[in-house]
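As structure tokens, one chain now follows by itself in the form predicted on its own.
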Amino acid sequence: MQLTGNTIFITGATSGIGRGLAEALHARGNKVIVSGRRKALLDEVTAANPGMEAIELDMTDPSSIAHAAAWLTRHHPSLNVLINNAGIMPFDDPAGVIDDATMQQTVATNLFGPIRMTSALMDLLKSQPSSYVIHNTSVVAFMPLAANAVYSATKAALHSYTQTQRFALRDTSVKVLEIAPPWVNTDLIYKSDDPRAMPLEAYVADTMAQLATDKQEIYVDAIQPLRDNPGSNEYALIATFNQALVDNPIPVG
């Protein structure tokens, strides 16, 4: 992917990985438009990055997505990169009662949102000589967390969707990439500075370097063993992984 001269729209870019990528791409001279639900945070990001633009967007609301797509098409007709980054990661317990409202919000944000956003911008992206859809999934798409079961399921589903969308667009100008972060030290759950979490700056630098190549899947070397499907032994690996987190849990505040 060429990392200069693009017009890029990033969802969920007021903090964490989204903001990190937005600022790194902005620094390369791209036109970057960020989105989020809270205007105050969007104003903070754009004030810190002169020339960057922002639009309020609720990824759970189809009308908000349609409004954003229409605004982008009207004001940024050269848009050629969509990064679906917005996501939420609530805790849940698949051995107990799952709160229905939280479940629906998670699925709407993490799965329906990227599908709807991409669909709403597809005609514009196809009209460009070269364009990209980049879905931000997660290492848990390959190695689900029992304490974040619905979140993990949405990321696995988005990984699947990415694969089929890439195939469906194979004869067009649109390329489909997947970013699958490891545990990164952001406020997605709680910014704990846990040594097991990859520093955000290091993660963004690694991702930017890989985006500059022709890779279709972007993930750090450390998660390669988790990306390599263990096949029929999958459950044993998942159980071992989750037991390690039970024995040494992720701090949540």
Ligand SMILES: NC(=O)c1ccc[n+]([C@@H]2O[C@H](COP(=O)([O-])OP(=O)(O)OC[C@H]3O[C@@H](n4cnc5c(N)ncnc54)[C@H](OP(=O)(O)O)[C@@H]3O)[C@@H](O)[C@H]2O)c1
Second form
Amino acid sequence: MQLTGNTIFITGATSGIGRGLAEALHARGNKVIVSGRRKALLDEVTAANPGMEAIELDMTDPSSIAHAAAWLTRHHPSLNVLINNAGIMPFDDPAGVIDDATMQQTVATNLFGPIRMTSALMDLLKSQPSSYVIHNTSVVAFMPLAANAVYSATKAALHSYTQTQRFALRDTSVKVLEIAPPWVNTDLIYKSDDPRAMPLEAYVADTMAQLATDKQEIYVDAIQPLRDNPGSNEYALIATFNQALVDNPIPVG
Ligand SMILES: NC(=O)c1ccc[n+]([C@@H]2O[C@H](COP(=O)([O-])OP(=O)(O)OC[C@H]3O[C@@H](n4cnc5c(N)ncnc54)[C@H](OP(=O)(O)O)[C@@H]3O)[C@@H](O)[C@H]2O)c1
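Coords for the form predicted in complex with this ligand, given the form predicted on its own:
Everything in the complex follows now, all chains and molecules, and the chain you saw is the first one.
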């Protein structure tokens, strides 16, 4: 995609990957509008990036999404890029009791949120000569984590939705892209500086470089073996991967 001259709305831009992409896109001369629940952090991001704008948004609340979409349509009618980035990653145990409130929060944030946000902006995006929906899924969309089972399921579902939406929009001006990050050193779980986690700056730089191409799926080279579907051998790969994390767990603070 062309990485200049766009009007871009990004969810979950108060920290981590969302903030990193927002600042990189702002630096390239795009009009960037950031969002999230934490007002103090939105103020910090816009103060650090003159010209950037912000709106408070709770992705679990349909009325908050509707309000943000109406505000964007009124104040930024040239909006042509939506980046659905907001997400949460609670731990759970599919061999035990699943906390219902946490499950609902996870599904509402990671799956219903991007579907609702895209739906609310679809007419505006279709009215532009060239526009993009970019869903942030995860490597776990292809390789589920047993310690984050509901999270993994939401990302696999969003990966599925991305592909059907891309097909459904194939004859329109709207392109649907997917970014599937590896483990990146952010606050999503705990910023542990674990050497297995990719530094945020390197991840943002890699993603920006790939966004400048015509790729529909954007992920770092290191996860190619996980992206390559093992077919009928899928469970053996998932079991080996999860056993490695049982032996050497992700730090949780
Ligand atoms: N870091 C990784 O290893 C990794 C790997 C694969 C995929 N991802 C994906 O990358 C995305 C960004 O995560 P990150 O690593 O950058 O973590 P992060 O720093 O914790 O960022 C998460 C963002 O989501 C926002 N958010 C959470 N719940 C929200 C809600 N109900 N409404 C609106 N915004 C909400 C947060 O903002 P507020 O709290 O201010 O609302 C925050 O800006 C997520 O979708 C995540 O699943 C991350």
